[in-house]
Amino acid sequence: MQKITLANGHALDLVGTGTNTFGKINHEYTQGLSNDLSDMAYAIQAGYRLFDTAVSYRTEPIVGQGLANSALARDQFFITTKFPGRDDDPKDRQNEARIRQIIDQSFANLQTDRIDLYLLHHPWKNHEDILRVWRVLESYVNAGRINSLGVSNYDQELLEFLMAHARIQPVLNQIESHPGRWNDDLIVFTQAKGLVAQAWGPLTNVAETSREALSEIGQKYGKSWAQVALKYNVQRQVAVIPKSHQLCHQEANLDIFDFTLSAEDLAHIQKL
């Protein structure tokens, strides 16, 4: 697995697995825990390391319990959750001692006593209570129990003035990017300020037509239109989570290091 460099040092592999419907009934968002382990059985036998979580997919507990069912040691493995926002109770993020009883339930949900990325969901409009979540965040960094800090869907606004009020710096931007959208000036400011740039949903809301352009470039490399896609992104430097609940699929979306897409082929791929 090819990784990147965090700012802090800490290495964060270019492609995971998002969980937000594994273990659901139906493998729906909304629907409520089957607490089948199966897909966090299969992406952990396809050869994934880092799983995507967050307090609002509710799916904490199926991932705590799925590595903690693996024969792998906990150190193999890169967990990344979110502190809950946009229409999420204010109250929430307004009064520390709730925000340090969302942040321990991620710890007890997932089995463990430290949390490789933790980041902020979606921004707030008020600033303050951004400040207020990031500032207890730095204090579970500061006590060894978190790693590294980021956040998610933040723009070029927002993330400034975040990173002019951290003590400590957010490592990680996580904004969609997939063909339709690939974000491209959030994704260069991301970059430019020293942070990653990790694209959910990398291979969804994708046009027909769009499939149509990438199966073919993916045929000269003997690829899906998926993994092109995939690739697009890994080759400039932008992390991915893709998610499937079929090892097949899950498999494939890890085999995209064995090829590198010609500039012709970016050229045409950044226009779809």
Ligand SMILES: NC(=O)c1ccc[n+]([C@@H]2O[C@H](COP(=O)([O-])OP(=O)(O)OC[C@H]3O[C@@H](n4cnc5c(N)ncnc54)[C@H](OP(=O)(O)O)[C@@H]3O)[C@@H](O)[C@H]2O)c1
Contents of the next structure:
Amino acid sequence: MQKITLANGHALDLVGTGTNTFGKINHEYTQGLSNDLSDMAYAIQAGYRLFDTAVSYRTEPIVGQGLANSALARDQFFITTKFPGRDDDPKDRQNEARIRQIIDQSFANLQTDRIDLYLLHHPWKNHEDILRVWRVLESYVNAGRINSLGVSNYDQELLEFLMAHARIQPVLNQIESHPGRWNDDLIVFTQAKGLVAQAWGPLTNVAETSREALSEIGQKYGKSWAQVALKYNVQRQVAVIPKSHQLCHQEANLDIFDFTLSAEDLAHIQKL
Ligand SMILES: NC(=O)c1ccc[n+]([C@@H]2O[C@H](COP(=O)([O-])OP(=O)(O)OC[C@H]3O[C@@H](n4cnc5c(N)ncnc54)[C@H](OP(=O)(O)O)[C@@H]3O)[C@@H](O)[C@H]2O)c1
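In place of the form predicted alone, output the structure of the form predicted together with the ligand.
Below: every chain and molecule of the assembly, starting with the one above.
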């Protein structure tokens, strides 16, 4: 697995797995947990070592149990989770005790005493809220319990605000990026600030015409539309976290390191 080095020196796999519907009834996001661990077992079997979860997904216990059931030692895998709460739902970030309770629950759910990367899941207009949660997360880094901090869905303005006030800098911005919505400006800005950009939903909402164009490009390399879409991001050092409930797709999404898209292909894909 190719890795990218975060600004704090820790390494991050360029391809990890999303988990937001793992172990859920009918694999539907809004459903409850079925506690079926086969998605995790397949992902581990396929070779994934980076697992992206979040408090809001309610899949931390699935990821934690799936990893506990595996033969993997703690230093062989990487867990990302995220602090919850939309802009209009501030209840979980009003005081330090509640913030600590939420973070501590992630450790319990994930059955670990160390989390590799903890992100703020959503941007909040209230800057005090951001810094209140960030300061608590920084204390976990200082205590050696979280390795790296980052954000998700942060735009240029909010990223600059946080970087100006953080004592421990964010090292990653997780951003929606896929054909039809590459989000190139934000990705370029994120990288220029020294953060790693990581693409969420890298295979979602892809128009049929885009799939056909990607398939055509993929034929030259013996790769599928999905592999070409992932490679477009990975080739420009954007990490990806595709998710699949099928072992064959999970394996295919890791098998993208034996070809290089041409400059002409990149220019074509960028316009999709
Ligand atoms: N930070 C955020 O705000 C945020 C928001 C959304 C998601 N995320 C994270 O990003 C992860 C990925 O996003 P996502 O789960 O929304 O969707 P995704 O990974 O972009 O796409 C998943 C879909 O693609 C299909 N697929 C996967 N591999 C394929 C392949 N090789 N060929 C054809 N189809 C393939 C899957 O179907 P099959 O199961 O049939 O393969 C599934 O329907 C999430 O799980 C979550 O961890 C973060």
